[in-house]
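Next up is one chain by itself, shown in structure tokens, the form predicted on its own.
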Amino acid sequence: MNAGILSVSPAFYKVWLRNAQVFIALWKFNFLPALAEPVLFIFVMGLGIGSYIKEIEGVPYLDFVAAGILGSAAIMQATFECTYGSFFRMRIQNTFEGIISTPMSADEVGLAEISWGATRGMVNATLVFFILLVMGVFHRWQVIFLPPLMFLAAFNFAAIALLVTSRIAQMEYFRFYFSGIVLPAQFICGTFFPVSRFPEAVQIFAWVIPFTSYIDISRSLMLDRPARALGPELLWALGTTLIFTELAVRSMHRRLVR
């Protein structure tokens, strides 16, 4: 059977379940470190800078930046899980080698890793969601759709991260990926300031990155305002997620089946 997501059977959830069980067993070491960055953003960006910037685009700065903080919590955790976490399981523990020696295929391992990275991202974003809820940031019932949307954003970045992981030989190369792609994306995609504040060339680049669309859609749910182009944005975000997932699964197949 050809490689790719169409070759993956429902049995891939067993690899996802294995990762979930390890996560639960080590939950004390997993929750707090993952929450450190988004909570810091809430206090430094939302409350600190928010004390100087009272409003942005007609809403309190903390309300505006909340969507970006949620998105960052999701994509950063998904990225860490599918870079350092997946590489550790693949090269250090040789977990993947053991799994594919069973009837489980390399493609199923790849999709399970992406799904697990997206799950970690959604869990992290959901915890931040409840923190913001307690702080009184949310004012509309439509915010209940934010966690599933964060799952999709995390899935997008998890797929890209696993694609990178499947192609590197040493863990040190992740530094280039984080500093050259992940961190710039985190800051220019409308996370903390409107994309419209950037030069036109940067705006075009920002909208090419699917994360910008995820944040814009999230902000529209939170602030009762329409997304700039809801249909095209959602189509672009989901389409690129599917493409990166297919590429990552195929690349992981080539890495594991030699």
Second form
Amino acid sequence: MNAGILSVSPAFYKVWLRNAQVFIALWKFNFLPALAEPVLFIFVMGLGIGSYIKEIEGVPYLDFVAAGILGSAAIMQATFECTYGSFFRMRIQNTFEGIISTPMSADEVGLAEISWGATRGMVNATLVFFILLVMGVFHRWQVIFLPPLMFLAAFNFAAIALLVTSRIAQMEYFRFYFSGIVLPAQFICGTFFPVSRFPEAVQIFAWVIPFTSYIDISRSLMLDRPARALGPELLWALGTTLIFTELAVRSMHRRLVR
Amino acid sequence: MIIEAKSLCKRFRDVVAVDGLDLEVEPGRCYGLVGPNGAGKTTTMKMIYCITEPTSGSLRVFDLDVISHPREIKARLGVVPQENNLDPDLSTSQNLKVYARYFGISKDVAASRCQELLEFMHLSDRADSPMPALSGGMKRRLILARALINDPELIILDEPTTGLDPQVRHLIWDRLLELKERGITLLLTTHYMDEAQKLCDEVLIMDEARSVDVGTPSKLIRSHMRPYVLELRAERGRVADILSRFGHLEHQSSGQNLYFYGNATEEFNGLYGAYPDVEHLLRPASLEDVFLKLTGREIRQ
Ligand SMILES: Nc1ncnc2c1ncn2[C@@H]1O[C@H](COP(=O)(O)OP(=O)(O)OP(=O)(O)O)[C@@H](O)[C@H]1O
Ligand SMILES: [Mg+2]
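Given the form predicted on its own above, produce the structure of the same protein in the form predicted in complex with the partner chain.
The complete assembly is shown below, putting the previous chain first.
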């Protein structure tokens, strides 16, 4: 039985297009709520808490948290899309069963869902990027690499999310994923303060979650300073993306073609 | 052969859904699968349209193996699934066009096909309706239109008329017969035996994952039933009395309903005479009688 990324034909974009079409039909409900969280973070963390902290690691607090807020916007949107969104399409609407009754394969549905989650994450992050730009947070031209990096981050977390989605029997199990991985990731991966603040065990856990690498690289692009270890960080980001995508696509195949 | 299954089996963990099924569907025929709830009809169909893999046995569609050529097979057939899976966030025509894209049909062709099919299914004035605005019958018609978007050689219909009013059922029957006339092969499940009798050239009766019998409706009736049935609806107290006097005739009982079977109407004359006031109906034997005889009158699942 051939399954996995290598079995996917370029036609998978058609499933991505279906999601885009529905998104556009419902854009009012999709767009603004998704932006509420990052905007709130900018105000509460950057301007609110930032007015007390003044400086962290030698830069204004808003400049420091910008990387975290941007990254969160990307991975949270991708995660929601490929957990609740994909599960809803799979189990409630039977959309996937319909799609795989045409020449499309289950693996193509899987890769399309991940790509779509990544797209939404990147769209969200790009909007936040422009808000930050207007606020004068960026000082270097290298920040133009941030949107593509955010696409990778969103892709990575969309893949992990879809793997979870393909394995659970009912939606309630998402709560374990959110409170066990997603929420901790949002707070301990160097989003709002440096990872080095934590005891060593927590630091290791933080670095295992690829989000830490994305934030560290983002920060090195925004602020004029090197990443902790650019090579290994990029490798970990790319490697986990590839592995989780393959696992999620295969798992989706097993879930849909029973 | 359009579909050819040999000793086809499907097991879900500890449930055997299909057990040693043999099936042969010739081109241009309407083939019916009937059986009680849980008999394995949907599972059989899902294996044929390649979204469930057989556990064992062989299954070929268009002379292609379902395990090695699912894409090629699916490109040539249309599916009306048992459960509605229309896209609730898209309009009627968008639902069709999204599917056209999955089949690699160009935009222009899709647009004209979409118009044609909406007309064929009497949905033209609903082309831009959102899904929640459609009635159950309209949704079912739209699903049938969607199954035709790729001009299929085989259409698989899993209970296409369940829950529909008589007008819509008749429209769907007309359309299915029209499609058959064009040479398209139909594979259909239904719980309405009148529907199976009307539409199907050949019917396979399934029960508990196995095939019980197969043949044309009239052959099935002839080989399992006497030609005439007398139905009686007696008051509770009289059932035993009637059976004590006429139990020698072939019969079945189900609560207050009694069914007597005969080779000629005269055989029932004694019965009429003895109970002129009991509500009765004399009719030719039907596929439903065969179904109930072979699968029993008690409820399954
Ligand atoms: N995905 C599945 N996992 C486990 N068991 C299943 C699955 N799909 C079907 N079954 C079981 O297989 C058997 C046959 O189911 P199937 O849906 O094929 O019946 P059916 O003849 O279509 O019934 P109905 O007339 O109610 O639609 C049932 O016992 C059902 O519970
Ligand atoms: Mg069924």
